[in-house]
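A single chain comes next, written as structure tokens; it is the form predicted on its own.
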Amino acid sequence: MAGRLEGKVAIITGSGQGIGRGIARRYAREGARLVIAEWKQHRAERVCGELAELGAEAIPVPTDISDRGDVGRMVEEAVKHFGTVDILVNNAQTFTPNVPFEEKTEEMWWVSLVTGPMATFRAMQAVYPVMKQAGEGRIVCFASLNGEVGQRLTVDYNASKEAIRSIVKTAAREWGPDGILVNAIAPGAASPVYEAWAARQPEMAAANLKTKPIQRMGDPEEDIGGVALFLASDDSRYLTGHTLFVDGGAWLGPSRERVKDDPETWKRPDRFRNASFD
């Protein structure tokens, strides 16, 4: 039986480790050719191991999202070797540390923009010509809760996210009469850098999961994988343009317990506009 992405070429970048990793091997069950766009060669390769035991063509291409360069060698390399590209993930993106907003520095936000929102850009655009003379494409990119909530000391990180969140949105409106469709994942999951915090602060990490209406993490391949197979199969032929909030819910906010004052107010038609909340 054929699988969903059957033939289809897509390149992940940051596919070493953690979520592109989990993707790649995602798009691999389903038939899919794959780039394995990495800045370290031995993880590129190490992945393209484990592809080639699920069957699965891949090619390591050792990637450094912040040079111009590198990435449109990505997309030559790709269409090189396969032909063509079909899918694009722009997964892969450098942290800075994390500090209070008057302690940012001009270089955190440098290392954030360059490998956020204008290695996404850089990316698109190599493979906007590629996919429209195809007449098709999928693109998924990646966005944070962190961006939306406004989370703290990740104030250059939350704005390189949210910058990304409207390249999509722009992208879909300019590109989807070419048949190219663009999405972004907003992702809580077990990645290295989450396993490697959640170590340093078990305690913080078990509080923050009781907040989550599912309470644990995402699996990288499972959970995240599965979503971004469904953004670039023909199963979302109708989706373009939008966030979708993969982390179990956490990005509904902390629940609210209901405090009910007075038993007799529940009984009462108008008992909704009456209740209290802590």
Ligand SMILES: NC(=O)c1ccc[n+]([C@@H]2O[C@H](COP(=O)([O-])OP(=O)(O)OC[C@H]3O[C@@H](n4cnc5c(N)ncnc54)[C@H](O)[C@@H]3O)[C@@H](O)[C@H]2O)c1
The other form holds:
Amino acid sequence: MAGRLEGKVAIITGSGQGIGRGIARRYAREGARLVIAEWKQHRAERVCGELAELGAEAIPVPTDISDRGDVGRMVEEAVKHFGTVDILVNNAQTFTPNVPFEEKTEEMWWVSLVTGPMATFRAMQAVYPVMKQAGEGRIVCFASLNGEVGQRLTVDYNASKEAIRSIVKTAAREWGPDGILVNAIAPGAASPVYEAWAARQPEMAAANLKTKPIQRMGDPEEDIGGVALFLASDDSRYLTGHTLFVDGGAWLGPSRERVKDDPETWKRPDRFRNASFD
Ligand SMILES: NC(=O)c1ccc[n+]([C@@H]2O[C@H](COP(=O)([O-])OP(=O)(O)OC[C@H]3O[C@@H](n4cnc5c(N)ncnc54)[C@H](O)[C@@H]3O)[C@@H](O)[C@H]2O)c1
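Now that the form predicted on its own has been shown, please provide the structure of the form predicted in complex with the ligand.
Next comes the full complex, this chain leading.
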């Protein structure tokens, strides 16, 4: 049986490990051809080796997404090697230290903004003519619940991720008529960067899991990759401009505590004259 992405060409930034690697593996299993755009050469080559074992064609393209020239070359290499680009996954982001608002430096801001919204914007501009000419294209960007809720200690990252959501909505509106669909994923996944954070602060990691109705971290390939596959496949052809929170329900926030009612109370008329209903 043909895969759901049979023959499609996908560029995935930051696909040398973590969520990007998981998406690359998932797309490979569905027949896609892949560009592994990653600044750590050894990671890119390792992933290309894994993808070859899955029977997929994949090329490593050394890319620092903070570099405008690299981003342009990433798309050029994809077109040169595979002839087109059907799917762009803007996954890479360089992280800065978690420190209070007042200690954030301008350098940290620039790293977050240049590798977040600026890289996403540049990659989208670079790929646009190819997708427009083809009359179709899929773009998947990466946001974060941190931005949505104003998480402490990551103000630069939060701002960069909310800017990406704004780019997604604007491009969805402008490029929908060209057949280009643009959506975002705000993930929660056990990637190496998450595992390192959780190992440094196990209590916080345990508390983090408790915020999720589905009380585990997502798997990069099966859980995040599955939704990234949906966003790249024909099944999502009427969906654009969204952010999907793929985080086990953490986006719902903590539930407000309630005392369980006696099931019989609803039968009492005075139940409905409760002060909170007045
Ligand atoms: N893991 C989570 O729970 C989580 C939560 C919210 C958002 N995200 C987002 O998901 C995406 C992937 O995160 P992850 O957890 O897999 O991270 P990760 O650090 O495990 O993997 C990121 C990959 O991107 C590469 N990379 C970093 N900077 C780069 C650059 N300038 N140029 C090219 N490659 C670069 C890294 O080398 C690495 O291979 C990011 O956009 C992140 O903000 C992740």
